[in-house]
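One chain comes next, on its own, written as structure tokens: the form predicted on its own.
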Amino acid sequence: MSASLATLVYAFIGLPLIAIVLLNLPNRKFAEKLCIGTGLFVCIVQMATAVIAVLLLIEFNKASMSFSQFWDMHVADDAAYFSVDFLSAVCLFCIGMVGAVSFAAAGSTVRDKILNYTNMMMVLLLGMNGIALVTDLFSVYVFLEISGIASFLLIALYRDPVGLEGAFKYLVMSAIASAFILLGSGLLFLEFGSLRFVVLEEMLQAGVYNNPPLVWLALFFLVAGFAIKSGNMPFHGWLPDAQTGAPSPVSIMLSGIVEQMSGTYATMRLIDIFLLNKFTVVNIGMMLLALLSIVLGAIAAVGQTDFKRTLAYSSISQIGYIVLGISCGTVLGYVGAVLHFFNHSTFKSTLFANAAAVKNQLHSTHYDDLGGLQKQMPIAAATSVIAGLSTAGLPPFAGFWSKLLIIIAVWQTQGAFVASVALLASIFTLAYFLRIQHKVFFGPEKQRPAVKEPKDGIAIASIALSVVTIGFGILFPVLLLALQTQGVL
């Protein structure tokens, strides 16, 4: 088991590095022809590897498996190591899935910068994969910095004023977040002498710490840093400008997975440690942060005048649901959060892919320039309806089930009022997606040159993601029954 899984996980760390080397050996023109195929290959292999890892964990009845990537298949007790469990495997699959959608969109949108884009995408994949695999806070910080640098360069890919503004805001806020995370990690190290997740959990359970205020201060800095990275309100200032100013394939990555891996996933790991040890202040703080993001993000999305900017505020709201689920501190809330993590990657990638198709045709995503595109772009219109209804949490789409589990968990742990607020926020979600459909696809047709549906990777990706959204929604009761049978729920 150890050797087989460790060999598989070379796909997560080794394959992006190999791709960077191979793409930069031949001359530039030849390498540019290989970029899209190479990127899709790396992402598809990663998705397959994540599925195989889950199957191996199930077959061998393991919650996780640890390994040393570059030096030894067998891990000593005091060694630095990587680890794969069910949560990290889901995240790794989502990274590959969203990366594949981004590369599918890049073929028709960033062709003149395709080599630079692919190089930075491989670095970004490496950084996010590292976040999913590492087992200590300092390593999380290191891979967060790798992801942050790659994201900054991708946002500013064309060096245009809008992109540079978004990249600058991202860089400043990311630097503040990194300082908070490093400071919080340092305070925890002062108190516990280690930043490994397993050591922190064991020492907290044993009550082996003498300075509780220092621990609270460390948690404050860590939660604030991760909230900035994920764009939670009130730390969201960089997110709308970065997503609007970035090239369309980069917007897909930022909204579909980068925000979640840079902030939400790390928060899930952190909360998993401290909630298990009855740090109820963490629970309450994360619940308030989640509600603020859910409600204000949805309200802000209603008033936007740009397709991509509306989706950016939607991301703030939907990530709030994930944080709300994990703040419950229960298995049901945790499962709902993980499922919504996956669903958000799916429906938000669909919507940003369609925004890329619209911008590729009209060179704008401002509502004043759009309208009446349903006849010319039926695939984008139909898949946007599916993704929007899933985002709003309507059956039978996948988003309904993850939101339902989160609302039930919140009702059980935090009361009817908090659950009602989270549920009513879905009305605003439905409102801004109805507005998107009216302004972009079903409203009055504007006077413009002929527009046609792009028959390329964007359309294929949107259709595939919509099939996943519908299929997962229909088959979810089977998965729920399996989780109950295995004793997870």
The other form holds:
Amino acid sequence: MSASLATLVYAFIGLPLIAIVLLNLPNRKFAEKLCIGTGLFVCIVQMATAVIAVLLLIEFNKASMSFSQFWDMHVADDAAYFSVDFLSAVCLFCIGMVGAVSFAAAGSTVRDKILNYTNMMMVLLLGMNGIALVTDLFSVYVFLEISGIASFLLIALYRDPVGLEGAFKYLVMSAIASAFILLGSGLLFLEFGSLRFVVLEEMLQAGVYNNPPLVWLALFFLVAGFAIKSGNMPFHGWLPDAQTGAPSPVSIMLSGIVEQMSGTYATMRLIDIFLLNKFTVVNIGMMLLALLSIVLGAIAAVGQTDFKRTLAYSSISQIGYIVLGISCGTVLGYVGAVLHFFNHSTFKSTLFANAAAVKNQLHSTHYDDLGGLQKQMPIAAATSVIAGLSTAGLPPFAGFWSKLLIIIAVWQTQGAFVASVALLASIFTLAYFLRIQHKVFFGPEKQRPAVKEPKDGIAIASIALSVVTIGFGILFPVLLLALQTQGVL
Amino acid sequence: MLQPIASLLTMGSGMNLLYLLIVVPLLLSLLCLILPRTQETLKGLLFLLSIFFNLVLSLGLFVAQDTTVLIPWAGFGMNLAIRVYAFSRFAILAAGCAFFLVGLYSLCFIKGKSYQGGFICFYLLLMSFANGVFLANNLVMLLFFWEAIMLVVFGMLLLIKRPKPRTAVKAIILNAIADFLLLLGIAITYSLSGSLMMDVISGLPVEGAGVVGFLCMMLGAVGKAGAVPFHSWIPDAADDAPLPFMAILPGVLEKLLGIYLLFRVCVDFYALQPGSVMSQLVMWIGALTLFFGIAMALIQNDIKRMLAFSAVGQVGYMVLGIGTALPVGIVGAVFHMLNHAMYKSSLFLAAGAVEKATGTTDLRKIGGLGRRMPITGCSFLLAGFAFVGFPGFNAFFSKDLIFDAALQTNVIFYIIALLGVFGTAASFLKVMHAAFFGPLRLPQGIQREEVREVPLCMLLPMFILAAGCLLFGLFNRLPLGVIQPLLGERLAGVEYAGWPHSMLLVLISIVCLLLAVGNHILAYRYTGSALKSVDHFRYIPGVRQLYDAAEKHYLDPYNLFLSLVKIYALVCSCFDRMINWIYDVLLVKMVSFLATNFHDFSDGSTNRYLVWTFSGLGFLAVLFLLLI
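Any chance you could show the form predicted in complex with its partner chain after that form predicted on its own?
Full complex below, order starting with the chain above.
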């Protein structure tokens, strides 16, 4: 067991570091040829390792596995620095998956900056893996900053005006968020003397804290900070600009995983620790933010005139669903949120990959320039339909099940009204998705130079993700049963 | 000679030959359906064979003993159950004779017409289903055949292609309403009695749920018979359907079926008490049907339409008779059903002969045909004597029994019935006079020589039927000997055959007839036209407006129903449009308004985004402060 554990850590933290070093040793021309392959290798190994981690957890029948340093496996569980449990395993898998899609898309879209892109992607992967693995709040902050800086550089990869503008906005907002998170962590440290999740959980459960207002203040800062990071309304301002301005593969990363890892995942951990039925106001605050994001995000998405921008607003809305699931504070809502986390990674990556393909061919994602692409790009059109229906939560696609679980959980905890609002917003989801489909792929063909479907990584990735979406949707009852026998549900 | 057939039919207890009455016409009909269009002669032969076979079987059945057959089928009390007893024997024989004679006639009538194949097919189907109704001993089985007949009616009305099959739709809607009521009634009856077997259900009290059950089943029965308010498709069908259809369905079968079921409901299933509210209600339905049908028949200028309206009117007598719930009335009603079947089909067939010869039955175009078509005229006159209730003819006796019962219940019904006698006589005299007497008038384009007597196969059935009217009048012991045992013990040994008991009633009826004759003669003298002989009733102030309204179909219950449907449809369509508007206009406008504003609001300014962020933070802070 110990040997395999070491492998896990090397795969998640060591591999990106090693990749950076190895890629920058040879001369630039040679390294550029290796970039895509290396990136894909790292990501696929990460996915495989995440699966192995899950299997190991099931094998040893443990909720989590901890290890303190790379070289020392014989440390008590609660003192460990890194730890893998089911939630982080799912997140790590998603990171690997979206990373692989991003690299697949980068093959044809990022040409001269490929080495810079790969380096920064490795740093981004490292940062996000760190967020998923660490066991204390301060380390979360550290890895958050790492992934944040990598994101800024990636958004502004080409140093073009839109990219720079997006990166700047993200930077400003992230600065506020970082300040808040640091402040919240500091206040918690002041109160508890430790930031380790295990310690915090124990002390909160025992009720050992003298200064409740301090805890409230800390929670306020943390919730607000993570809400900015995950792009909830009304803290979303940076998100559409950053995603539209970023190069296509970076958009895939940002929308597919970065927002979720830096904002939503941390929120899930908070909920885990703080047993939020004691702090109902956090639930209510998160629920309100989530509802605002769901409804306004969807409505705003309907009014957009740009493919990628529509998808960006759609991300706001969908992450709203995840936060809504978390805000229930029940196991069902939690499971629904985790599943929607995974589903959002799949379908949003598919859609952004298709947007990358479209942009690659037409050098634009504005609706006025698109339309009638169905004939020329059948794979993109078909996979968009699948991803869109999954987004809107139509059976039998995967998105249906996770949304269903979330809405049931919301109905149980927060009443029928909130659940109906969340459900009705799905109609808007369908509306903006149909609008995308209508404006981009269906309809009459426009006068333009001939375009064709690029037979490259994007198409393969789209198809693979669609297969995952459908397969997950069909096999969902099996998964649910497995979760139940494992005692998760 | 018939005894072997009878014993053959009722042999065995499980799978005996009774089903042949239903199955053979059904199979032959399907055979006719799949035979190619060119094989018309073969179809005709099959048809002839089938109606003859049916006649022989029904004759054989008539002398057979009582039999019940039960084949378990769908469970829940729904079985294929057949019962042969007095009424079904009688009804099947009556229907079988009518099927044979009208079938013989229609074979000549429809020769060469475009709907020949379809008519044969539907006619055989009708025969099969009618036998099914009379044999059924299970209410669900009865309902099945009942509904099947409705579909056959629908199909028959579609035979003559019209751009818009209004009559067929009207017929199916009215029949469907009546049949739905019957279904409802059967359900209630089942829940009351706990059985669907018709020989088990008996003497349910007409109270509580029984009132609803009785009412529904009764309306289903009179609806099939064509009483008010389910009558209005019949006069329209006179214009739209092939004439033999009119002779067999409104003329014979609908009365047989409707009155058969009404008899079963009022006498067997429910214990309808004389003088009770329900009895009065049934009598009022009868009286209204009688009055309305005959009043409308009076003013028709077309033989077929006059006969159709009077067919509606005559049902009134039968419903009135059964409604009294007195043995004398019931016997009279069933007897009248038989008589009506005979004379009305004969009259319809004669009208068909006129149509065959001249191409029309509109009395404004034709007249004085008696010399050119003496046998048709003779038979029309003979059947007409029965129709008006001339003493000595069969309908005279049956009407007299009904009058007796009506007078015993309430004098108002008797007066209405007498008005009916007057109206019937006046309308018949008008039509008879205009069509067969006086100078010859023909439609344009038809020469005098072209109009000649119809072939023997058409003359024979109508003449046999007309002669039968006289026969059953002179020897009324013959039919009454079959009808009276239907009532069993309720009859209490009274004998209705022979000359009526009360001379007074006979005298009053005769006076009514004489009044009608006198009216006709005087009016003819005065106006000089047989067609205008009743116009002085038509134009009485007040009555005239009613007639005008009726002519324009304002009083047609179907139209009233349709206008209700239209109002309902209007409301629904408004509602639907409102919903559509909400979805198609309001929601779209709202969303696009919101989306556009939102789009304008996110203008890419970092300052603005920061303001949002901080207002969001403020909101969160306030929330935290409020809720802690």
